[in-house]
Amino acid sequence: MKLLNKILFGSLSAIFLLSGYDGFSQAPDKGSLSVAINYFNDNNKIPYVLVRVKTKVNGKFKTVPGIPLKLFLNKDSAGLLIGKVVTNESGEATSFIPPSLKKEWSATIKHSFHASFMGNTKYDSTSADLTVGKAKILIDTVGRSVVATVLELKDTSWTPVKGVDVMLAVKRLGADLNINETATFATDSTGKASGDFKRDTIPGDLKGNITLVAKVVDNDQFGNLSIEKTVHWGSKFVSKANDFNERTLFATRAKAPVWLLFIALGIIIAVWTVLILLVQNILRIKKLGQEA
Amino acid sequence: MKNSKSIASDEQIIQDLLPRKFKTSGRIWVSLLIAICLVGIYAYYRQLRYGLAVTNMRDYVSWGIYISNFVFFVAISLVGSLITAVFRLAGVKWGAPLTRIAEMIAVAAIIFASIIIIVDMGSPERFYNLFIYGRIQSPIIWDVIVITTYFFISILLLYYPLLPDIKILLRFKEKSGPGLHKFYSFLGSFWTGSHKQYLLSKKAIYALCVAIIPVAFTIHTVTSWLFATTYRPGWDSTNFGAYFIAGAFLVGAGSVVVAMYIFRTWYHLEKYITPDHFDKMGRVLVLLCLLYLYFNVNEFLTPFFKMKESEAGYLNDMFSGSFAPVFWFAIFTGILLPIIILLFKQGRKPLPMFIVGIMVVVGAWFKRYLIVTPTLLHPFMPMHDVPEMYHHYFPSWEEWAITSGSLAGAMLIITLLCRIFPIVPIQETINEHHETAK
């Protein structure tokens, strides 16, 4: 009966700590990263380029914050670090191109950007390359045209691209406005684009002034460029007559309407003269008391 | 009056009328209203410390109890208007007995209602900000201004009518005791009841119960208009000032029966209190009943008709959700009922009436609640992303302990005042008695 126990017990516990042992499962699955690599040049100035980083959940891509990368140009080496960055609550990150990396920028007419997540807990290594040729976007008008001119650099020289979507737009405050019902203008075969304004009425700042805004944007050959160039197109802006310091029911209290002053104060004066008096008729009753 | 004919003389009255010191069942009333009012201090004391957290109201509802309460004290103090002036004013002798009542329920009633407000904003140091910053395009402070002046002819309005009775009470130094003489001295041993005092006094009450009435109405209107000047379902009418008026003028009376009667049966003033009292403003409640049915009937049935997408949450939780029990409860017990039961010549025998009495007042209770919380909960534009809980209100306790408070102390004013002053007005009651035996 002893060893019946014993052997009991002894199955028991070892049924117990095997239960707890992990050992033979298989490790969880990590996710996969999608990182997609944007470059930018706005009025020809310093170029920057723009980390996406995205992941699949049920189905459906949802943006990856706090995920670090290192951002390389032309190749994947130490020597050519753009920077490291990691990514925002949008799932972004950017970094401009470093004075450090001027020599290699001016050394070619094309560039591949390089992009690499070295993994962590929850997601596999992964990496992104885009390769961009060097090009620039410049902005004039003729007239009441809008023209735009996409050059790029082939060789040593400046080339007229035929072709490539540009977008001709006036800058507004939360998104850009297009210059005519047109969405986009191909250039043609001197690298030129253009349009006619037809926003006459579009309101600029208290001079008239708006700011025409060129784009080409997600270009597979030469990324996103921009320029833009401000003119005197726009009506000028009048301030819209506002009541904010006239006397209203919703101004403060040193503008309340004077009707209402008058009224208010009318009623209160009147009513509390009353109560006065006849505060004052008990001092009178009491006075003829006091006398008798 | 006939009653007034089987009164033997005029010492007799003064002897009947005369206030008269507490019992045991006095005192342990009083001790009961103190002990309610200080668990309502010490909910205050927590509200103070730890702020307005220990309340129920959040975003959504953020008017919750109190403001229920106030609404209710406002309407209760009108009654000092209807009883006093519009009677008077109208020629109704029979109300004459029943106007110190009136006026002592409209004093305690305002008090708490300007306590009450204060409780509800919180920070009781920031109540001087009204008058600093106030902006008299906010109806908040047409409130605050037409609450003060309301107080102030009410104090007067009861002030007037008691010098005749304080000359009769100085003369019974070892009834009222020391203390108590030396108030009356204070108050008005000044009265000598000479024909010039007389027509001093009686112009002023005529002025006051002139005055009363438009500032009655205009202290329950712009209490309304705190709601209709709010865009939100329920407020958005332009019934409301009339709908308020009409509620509280009835409330006023409901609570007046309900005093008449504890006041008639304790003090035994059966002579001067009579059935034919009851009886009547019976009819008068009965009639104010109709009219503040008309005026329900008025601001829901439309809203109902047309059920707008953005009020029919609203109309349908008061109608069939969550608050049906306490609306249709309101409608029965504080109109309905009330009406049925006053038609009906035993209804207005003085206990009917008084059952009637507390109906009503608690049925407009539960009304003022209704007018505050349901609203709040419907918003026009629903908050987004709030926690669960800010869409329903129930008072914590120390709302419910605030507001308990506030109605004990009220009770205690009027009860204290009945200790100090005349229920029934003894000087008045005396001239009825030679002019009837005329």
The other form holds:
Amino acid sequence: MKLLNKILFGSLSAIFLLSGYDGFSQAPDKGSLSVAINYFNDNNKIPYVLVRVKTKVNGKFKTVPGIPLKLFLNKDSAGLLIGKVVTNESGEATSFIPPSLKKEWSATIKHSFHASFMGNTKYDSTSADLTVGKAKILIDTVGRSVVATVLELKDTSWTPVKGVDVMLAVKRLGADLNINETATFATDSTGKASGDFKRDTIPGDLKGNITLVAKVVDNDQFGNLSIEKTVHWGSKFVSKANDFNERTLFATRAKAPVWLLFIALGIIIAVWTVLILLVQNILRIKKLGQEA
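Shown: the form predicted in complex with the partner chain; wanted: the form predicted on its own:
Lone chain follows.
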């Protein structure tokens, strides 16, 4: 009977130990990442790609920093590696097309970009692809109108593209400012989109120069294209005289305005006068109390 009890006790202990081991060894579920590739070509020069990485937390997308990615041109091959990047605090990473891929880039009129993440302890592996055609954008002025032309490469010639939305704007520090009330202009059969410039009072540099910009944003066929042109359409910037050493509110303490000094001194004198009168009245009341 004792032997049977020992066998039963040992079997139960083994079952508990195995179940506990399975519970501790179970790995937590990994999160999934969303990778998006964007293609850019500024001023028809060196093209580049921008990758954005996000994950879904409590039903909302959140950017993910520190994710290593490999970027390839056309296919996942060591010889076609664009570069290895790591996402920044905004969940973004940028890489230019290297000169070593110039031959591959010139070989075809359409290209695919491939981004791959190998996975880590927190997120599963994932990848993304983007295919774009070769295109360029031109900008010119006719009178006080801005004209942009969108061309795509077909065979060996540049062909106008119809129906592409183009943003015509003035480049500013914070954000581009549209040349008029219309947000975008569609290209016609000649690939041209034009709009009248109605920002006549916009400030320029010392010579009155401003920078016009034409943009194609997140186009399904061509990605993001932009080009700039400097024109003499702005009002001249006139710098104000330096009044730092004069009596102004923005000068040093020794150059404070006279009226401000009088107000401050008046407040100080009034406060001390009240305090002195209060002390005198207290002493007078104390003296009257002692005489009584």
